[in-house]
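Below sits a lone chain in structure tokens, taken as the form predicted on its own.
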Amino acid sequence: MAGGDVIGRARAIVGPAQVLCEPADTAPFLADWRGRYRGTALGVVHPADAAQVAAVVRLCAETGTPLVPQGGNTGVVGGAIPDASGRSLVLCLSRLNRVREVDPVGDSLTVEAGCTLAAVQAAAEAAGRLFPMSLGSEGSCQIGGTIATNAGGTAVLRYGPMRDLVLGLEVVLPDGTLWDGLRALRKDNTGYALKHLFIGAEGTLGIVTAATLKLFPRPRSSATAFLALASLEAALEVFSRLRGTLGDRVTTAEILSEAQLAAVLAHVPGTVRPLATPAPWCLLAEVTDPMAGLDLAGALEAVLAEGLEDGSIADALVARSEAQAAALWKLRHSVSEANRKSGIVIGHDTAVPTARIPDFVVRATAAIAAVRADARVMAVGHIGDGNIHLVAILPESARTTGKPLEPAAQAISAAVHRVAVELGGTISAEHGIGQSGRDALAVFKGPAEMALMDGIKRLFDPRGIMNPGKVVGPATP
């Protein structure tokens, strides 16, 4: 079927104003926010509800039109960007933004996929509960996207990634069937756990249109600290002490290299260096508890005092107000903005066993230098779960040398991935595979795993129309 006919039928489903085709209108949906991935499309379709999503998917299944689902377009691996063929429809889910139900007794809420993460957090807070997922992009990323990528964020240490926060899903399958799996049950042992096939699948097996999510008691006591550390080994020692003393109250443990902190201070207005003591590494730690009136700051200070005394901590600051804690968190949440302003970003989403983090950073940094001596290396990540984002920054002048950048970026990433896998780690912990990790996935996954994933893809999507060219399966059919 001709592209014009597909567009005409899509307009009949969602309304003429909800199908964008003019280049000026579609441009924001055809490139990722970092500008690394760009594509073209027949048009951008904005359905209003799950029934319209299902009708658009049936249209695509009937006509063999590739379909690329998109949430807030905040990803970093190109998973929501179409290819250059111009044959795809981009399905934007932002109009599916209703909070359908909040159940504070059952500690759950049901929301549509286009709700922003911040809106979900607010709905939980209004009910006196907590939805713990927290990301720097929470004001714009959408819940469907966080499910599709199995997002992690800064609270994984205590609450787990998105996979651990989903109770049930509503999904449009590749033939347009609407599967209603919106169950709020904590226990359901009736056959295969189908929801887990769609969490982290990046829209390649179906399109999440709604989700039932777990809620938790709201923290009523908290304390936040910022530490200066001489080494990653010291950071692991301090983290181990925190967990040994405060247990699951340790909600967050975020590591930043001095180079990363300096980039934030240089490029993000309103950020201030918390400690005067220079140190190669900084640790942002937060402890919380649902009981009110606990002196968590005092408990935190007692643990830190041991480290200050034995020298594992060079300096420390415990926030004395919510405003001071927010200022510390601004440093962590501004990393992506700062890196984008620092040069050409080649980011990574590796994870290794926690005890091997120091080895990984040393070896991977040396591997990057061997590929590009002009690369600046920054590190930030979640030290408690081993997910360290090692970021190579190339100077902007590299764009004008006449040599293509992509081979250098691929060589850097291959070197970093190789080190992570050699240390028993993974090439992707929370960002997904998308376009950027697709080739690496085939290299570092075993043939048995790849065959299983390919088989699942063919079973669900035999025509290969669902987000083609991402994760597994052929490119645009």
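All of these numbers come straight from a predicted model, not from anything done at the bench. Heads up, when I say rigid core I mean the largest set of C-alphas that superpose within 1.5 Å between the two forms. Numbering follows the first chain given and starts at 1. First, how it differs from the form predicted together with a further copy of the same chain.
With the core held fixed between these two forms, Thr354 has its Cα displaced by under 2 Å. With a cut-off of 2 Å and the rigid core superposed, Arg218 has a Cα displacement that falls short of the cut-off between these two forms. With both rigid parts superposed separately on C-alpha atoms, the smaller turns by 10° against the larger between these two forms.
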Contents of the next structure:
2 protein chains.
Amino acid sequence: MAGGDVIGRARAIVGPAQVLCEPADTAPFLADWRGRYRGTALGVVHPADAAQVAAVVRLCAETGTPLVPQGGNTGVVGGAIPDASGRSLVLCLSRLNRVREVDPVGDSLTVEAGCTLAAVQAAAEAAGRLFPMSLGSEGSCQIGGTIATNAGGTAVLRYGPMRDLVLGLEVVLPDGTLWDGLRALRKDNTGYALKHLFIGAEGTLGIVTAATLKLFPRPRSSATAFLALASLEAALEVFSRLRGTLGDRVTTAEILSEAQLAAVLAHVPGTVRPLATPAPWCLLAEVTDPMAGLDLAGALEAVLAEGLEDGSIADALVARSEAQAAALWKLRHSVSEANRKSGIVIGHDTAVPTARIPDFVVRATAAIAAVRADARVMAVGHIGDGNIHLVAILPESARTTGKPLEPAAQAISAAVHRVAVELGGTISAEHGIGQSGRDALAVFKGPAEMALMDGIKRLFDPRGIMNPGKVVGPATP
Amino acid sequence: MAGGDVIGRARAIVGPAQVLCEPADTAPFLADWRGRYRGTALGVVHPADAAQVAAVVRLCAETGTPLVPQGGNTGVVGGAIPDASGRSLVLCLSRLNRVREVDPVGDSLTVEAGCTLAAVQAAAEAAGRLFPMSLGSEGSCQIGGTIATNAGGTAVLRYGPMRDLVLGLEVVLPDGTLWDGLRALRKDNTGYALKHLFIGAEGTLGIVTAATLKLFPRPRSSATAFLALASLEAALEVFSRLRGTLGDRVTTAEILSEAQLAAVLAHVPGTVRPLATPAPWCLLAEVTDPMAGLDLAGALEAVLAEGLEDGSIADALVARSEAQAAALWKLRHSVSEANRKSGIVIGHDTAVPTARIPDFVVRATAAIAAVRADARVMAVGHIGDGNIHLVAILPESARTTGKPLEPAAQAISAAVHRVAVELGGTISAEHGIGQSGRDALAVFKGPAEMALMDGIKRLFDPRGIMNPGKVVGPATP
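Moving from the form predicted on its own to the form predicted together with a further copy of the same chain:
Every chain and every other molecule in the complex is listed next, the one we just looked at coming first.
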């Protein structure tokens, strides 16, 4: 079928105004926010509800048209950007943005895929509850995208990634069938865990149109600390002591290397060094509790005092005001901005078993240096999850040497990934595979796992129309 | 191939002494512990390690021999019992019982499938950590079985079911390939969540041979309360208040109907009524915290005082000693024994969204009465999970009326299941499907979901040898 007919039929489904074809209109949907991935498309379709999504999917199935679902377009692996063929439809979920139900007794809420994470947080708050996921992009990322990528963020330590927060899903399958799996159940042992296949599948097995999510009690006490540490071994010891003593009160444990902190201080206005003496590592820890009026700052101080005494902590500060806590958080939230201003960023999303973090950082840093002696290495990450983002930064002058940068970037990433996998780790902890990790996936996964994943892709999407070229499966239908 | 040849080749793999064929030897493996399911088999095979499991699976794949994995044989749905054909091999995992690794820094341990749950708990405790799953059968159930059935128990409220406790799996696939998915990672977004397919699949997609599990800080403070409640609505209100105030400290919230409590008191020696006045419902709540020296009894009392004041709690008791707490727990743990002594037990494993529990109990109780006026109904369950086990008890005299009991039992279960599904619930919250739920599954799941599950079964196990007749797929290879 000619592309024009597909567009005509899509317009008949969603209304003429909801199919964009003019380059000026489609441009924002055809590139990611960092400008690393660009594609072209027949058009960009904005369905109003799950029934229209299903009708568009049926149209694509019938005509063999590749379909690229897109939420807030805040991903970093190119998972929501079409290829260059110009044959695809981009399907935007943003009009599916209703909060369908809030159930405070069952501690759950049901929202459509196009709700922003911030809107979901607000709906939970209005019901006196917490939806705990916290991401830098929460104002614009959509809940369907966070499910498709199994998003992480700074609260994973306490509440788990998106996978742990989903009770049920509504999904349009690749043949256009609408599967109602919107169960608000805490326990359900009736066969295979289908919802877990769609979570993290990045739209390659179906399109999430709504989800029932878990809610939690709101924290009513909290405290924030900033620690200076001599080594990653010390950081692990302190984290272990915090968790062993305070348990799940430890909501966040973010680690930054001194190079990373220095980059933030150098490039982001309004940031200040919290502790006078630089140390190789610093740790930002937050503890929260649903009970009101607890002295969590005191509890934190008691645990930290042990570490200060035995020397595992070089220096420490417990925030004495919300403003002071916010200033500490600003350091963490400024990392991306600081790195962009530091040079050419080659980021990674590896995780290793927690105990292997020190070994990983040493070996991966050396591996980067072996590829490019001019690379500076920053480290920022979630120490309790084993998820350290090692960021190689090349000087801006590297753009003007005449040598293309892409091979160097690929060699650096391959080296970092190799170290992670050798230590029992993963090449993607929370960002997903999308386009960027597709080749590496085939290298680092064993053949048994690749065969099972390819088989699942073929089973769910025999025509290969669902987000082709992402994760696994044929790159074109 | 003749059965004798299969046995001969199995003996060559695992050693002659590890293949049982004599009826006196095989009998314990061919019936479940309650005596409801019986089968026959070519033999019962006891491999020593994952490589031998893989070799036995390859033998079965090559010869089309049905293979029934069995752990501690403590299940209640017939999932580990072969059919009556006599063509199957039963594969016991009990010799795979090593603790391979304990990682206190990463809060994980890796154990083989044949370790009992109690052995896993003990290994965690030896490392100063908690493995939180708690089941009545923990002394004999094996960790592979708890993974295959996604077991629940009394700590699900706080720590989740087995699915939430598994970091990685080692699985022998139906073609005999050993898949090493033993990752000790808290976050891993590299494609489809294969481990979640094997968890809860009841051995129909492969055989779990080892698992990496999450560990937690050990509780160092705890308190236990027993409440008398006028209604299930009051129970939900009190639970909501407990959780909203104390958060995840609320580890357990078990509810019993007065009829259930009375049956325990009548039939189990050494049990005593904790509160003088009978009330329609009672709630056993436990709160724990990893911090030492906390006054959790005081915190509990403060929350309960509000409920006593506004009338939502009729009466309450907070245990003042470990002995008193143990006496309260004995009431809960005596339910199965009491029910067996009360008459002919027809149990159920439904869950509904928490807010629907009162409606479910009223309607399902009426539905049971409509089938059998002589049925007494007990209710016991995990109120925070929505998982209420409604138990219909027929008088022993019903055995001697000449009318067969099985149709009445089936009609009762169908009625209870129908009410649960109408209220957005499930026919199995924690026990699984096995043989007993197979027909009901096809009735209560929609066609889209059944088609996906059947497709996954065919994809993973095209020969249909893996635990045939359980959950989904053809009943024989």
